[in-house]
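Shown here is one chain on its own, the form predicted alone, set out as structure tokens.
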Amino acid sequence: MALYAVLLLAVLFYLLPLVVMLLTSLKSMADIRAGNLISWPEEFLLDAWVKAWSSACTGVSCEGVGAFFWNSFQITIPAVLISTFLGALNGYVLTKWKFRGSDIFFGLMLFGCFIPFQVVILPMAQTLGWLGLANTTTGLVFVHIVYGMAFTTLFFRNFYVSVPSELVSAAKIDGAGFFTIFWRIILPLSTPIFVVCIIWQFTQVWNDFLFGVVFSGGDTQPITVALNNLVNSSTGVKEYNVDMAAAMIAALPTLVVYVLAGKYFVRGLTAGAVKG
């Protein structure tokens, strides 16, 4: 019981400043004005929803962060998407057709994930400005597939140490070649370490601000710079419940992915993602 009462307690820790959000977003500026962080609203309102969404300022433009929230869409999903297929290419390349210098190219692919964000900032934007896709959703998109597959390359390679290499040697000894052992024999086995990838890269790509408000402008931020933008614009009174209203569209998707696939998250991570 004991242990149960310390697991329920840190539960109610970590899921306070959430249930603050929320109610404070169903709150009225009279309301929040009158109660305190965690008292329950006198009415249940959906206002300040609908203007974060629709009518709040971000900036110089008033029409909420909806359009922004569709621009993560359109960086996020192609994102993780290209860089977890090329992670798991590399991871089956490292691992089960090695090259002399695999091993060292490995070791150096792996400084990506030690590198801090702010280190290729100036290096990418002379990228992006020599490709003509500066401020383009293209260009965010470029810039986390590049960053991004250093991590997901980590995580196939070390799944795939685990693959029996018999399997592969089997199927050359059958004719078989370089893709088609890739696409029958390896992807068939890989759906626990690209629920993995999935997931990281989504949050990662998703939760991004610092290279949405550098690498974007105008219509192609994504909502993390246009949630940032909204809370810092001053039109008079401050209203808190469309602030917290705009924090919890901007985590929805997070929290969606989580709820329904942090199970097989923690399955993937066992079931060799972090062996090798």
Partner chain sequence: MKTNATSDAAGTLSTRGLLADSSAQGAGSSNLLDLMQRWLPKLVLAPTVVMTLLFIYGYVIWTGVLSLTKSRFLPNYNFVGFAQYEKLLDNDRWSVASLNIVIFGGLFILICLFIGVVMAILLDQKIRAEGSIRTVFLYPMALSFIVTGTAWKWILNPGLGLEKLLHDFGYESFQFDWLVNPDMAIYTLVIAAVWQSSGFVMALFLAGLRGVDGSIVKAAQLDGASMPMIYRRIILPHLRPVFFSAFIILSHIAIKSFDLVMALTGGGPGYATDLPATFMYVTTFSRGQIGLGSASAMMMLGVVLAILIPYLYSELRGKNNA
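Next, give the form predicted together with the partner chain, keeping in mind that what was shown is the form predicted alone.
No partners, no molecules, just the chain.
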């Protein structure tokens, strides 16, 4: 019984912030001042959600986080698809078409998983400026592809290592080429790793803050940057219900992915973590 009591306490600890966020986002400010963190709302109101989405102030502009929510999708979707696809091709080359130096290159690339990004953002900022991509979502897509690729390559490489090489060599003898083998033999086997990789990349890119805050401009910011501006801008009265509603909006896409595909999410975490 003690065992279950401890586990129950732990469950409450992990659930508390989500419950508090949700309850607070559904209260009025008067209700918040009268009650406490976990008191039931007097009345369930969606006002804070509406305001967070369409009229809350995020720094200079007061148009809510809605537009930034879509920015995040505009950044995330191409970045995830391109980096995943490139990762699949790289993984395929690094396991089935090895050449002299390819293993060394993989080692060099792995290092890219570990560097603190602070050490590359200044040169990258300057490069994006030269390319005319500063303050654009395209620039952010580019950055996320560049720094996401080490991970996607790692995922696919570790997956393809366990695909029997006989499959490939037999096809080669039959005269099949590089891309034919990839399309007809490798890709059909790759669904699970695609799911893992896409979920991992989606979470990484959606939740990114550092690249967003450094490389984006006023109206190209991702949701995380907008949320931070909304919460930490010091103008006017603090509306905690709006803050929490905005935080929920920022959290929803990744939470939905987690709920729908938790198994793959965890698999990605452990696979990415153990090696990367």
